[in-house]
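Read the single chain below, which is given as structure tokens and is the form predicted alone.
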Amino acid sequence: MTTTDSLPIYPGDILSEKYEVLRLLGGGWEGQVYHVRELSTGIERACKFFYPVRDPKNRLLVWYAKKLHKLRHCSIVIQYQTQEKTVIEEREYTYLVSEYVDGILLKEFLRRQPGHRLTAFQALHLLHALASGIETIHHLREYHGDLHADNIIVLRSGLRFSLKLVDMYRWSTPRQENIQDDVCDLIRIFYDAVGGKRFYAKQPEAIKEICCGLRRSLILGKFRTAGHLREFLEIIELEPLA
């Protein structure tokens, strides 16, 4: 029986002769990601199943895959590779075969530093690798539409974030509000990073000017793209956060 809440895939399941299911790595309203194993390789990937109550004709699958190959050139975008075909209790599915990413969500990356936020440097080579990300989807007219610290994956931190997204896309034509809900959703990541409201009157000048006191008019007055974002982050002075 499959409901909205879960599908009847577990451990140990092999699914198209191909991949061996290792464990569900979450799911949302749309449907379900399960870690599998290459039967032929050993490679790891992950499987996006649809809830078929979702997508009982599989065009949202059809949509989110040609959404990927569109982005296959953004790095910060998970990888997809094919579809596949499998029969569970009689009933066949279609899913989505992409890359597997090891790393951590920012949600957990942040409770795990000291005081669960990040010192103002890092939290600006946070934000810098995330607007570089986000400008290149934008730059092919694309947006992520619900940017939070739970669908960002954190592979690799220090200088620089190395980052994947996760959850991606809102389902309707991308217009200019989506660009800039995108850009107003990295300036709250940032703010969130460095300690929120609780911190926010102690940061210096420079987190300030970024945070804009998350009033959305001054964000998009300052940064109308995340490019501009990226930009001002690249000549922000420094000096205030010694």
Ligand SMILES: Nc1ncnc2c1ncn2[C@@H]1O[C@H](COP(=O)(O)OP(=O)(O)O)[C@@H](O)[C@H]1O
Given for the second form:
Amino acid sequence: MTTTDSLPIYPGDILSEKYEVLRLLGGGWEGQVYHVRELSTGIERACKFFYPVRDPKNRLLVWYAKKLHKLRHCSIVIQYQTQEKTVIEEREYTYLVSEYVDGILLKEFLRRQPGHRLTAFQALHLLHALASGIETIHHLREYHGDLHADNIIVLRSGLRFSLKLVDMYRWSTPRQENIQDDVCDLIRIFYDAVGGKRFYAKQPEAIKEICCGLRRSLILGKFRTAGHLREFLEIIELEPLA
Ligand SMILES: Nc1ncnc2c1ncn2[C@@H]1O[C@H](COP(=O)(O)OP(=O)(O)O)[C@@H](O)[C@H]1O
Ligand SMILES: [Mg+2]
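Give me the form predicted together with this ligand now, not the form predicted alone.
Now the full complex is given, and it begins with the chain already shown.
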């Protein structure tokens, strides 16, 4: 296959004599992810296939597996299990098996909210959960690299959000700039969660203090890492939200 057309994998297919395909979970630029059940245990997993045209030598797959392994103690990141090979229509594919996350994408979660947005207080909780989780990644001098509402799965909300991140992007060996990009992406997610441009002018001061009008230099002047952002959220003056 030389294109990014859908891979010929369907519910009921058996992969590597080990996994039954349940459904397609989603896909994007680099590949497709399937929800599967391990035949021997009944345990559900996610299998990520990279389009051969995107990853002809499995370099992306190996990089992603190693990165997930390095971040295995970061509870916000999905857990890597193993890699497997399977032959489909006479072509061999290598795929990555990870934990399956039974939740909904942040994008869909926001879509389901009244007015498609969160209240300022809910959004602060969301941002706090994201910043605390990503802080553990930045502590390891690592970065996510592709933070947006399609790569964040919401497992539970309420007073506290429980979140998982999928799909990291390889920009370079970790640099300060990659960590800064994560911080700016976090603020952007928060900005969108409270309603984006349309509602920004009327947001409480506390929200504007965090978003900094989305100006990168201002954001990074305040928050060098996700940890700094988390600390800021824990002492922010919330009175204007009342
Ligand atoms: N471990 C997982 N558990 C549940 N759903 C997942 C998992 N990994 C990915 N997904 C779903 O599949 C979609 C595509 O996966 P992703 O890794 O983001 O691939 P792409 O690089 O093609 O964007 C995600 O947006 C999410 O909906
Ligand atoms: Mg993705």
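Note that the rigid core is defined as the largest set of C-alphas that superpose within 1.5 Å between two forms. Residue numbers count along the first chain shown, from 1. Only a predicted model underlies this, so the values are computations on that prediction, with no experimental measurement involved.
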Taking the rigid core as the reference frame, is the Cα of residue 197 displaced by 2 Å or more between the two forms? yes
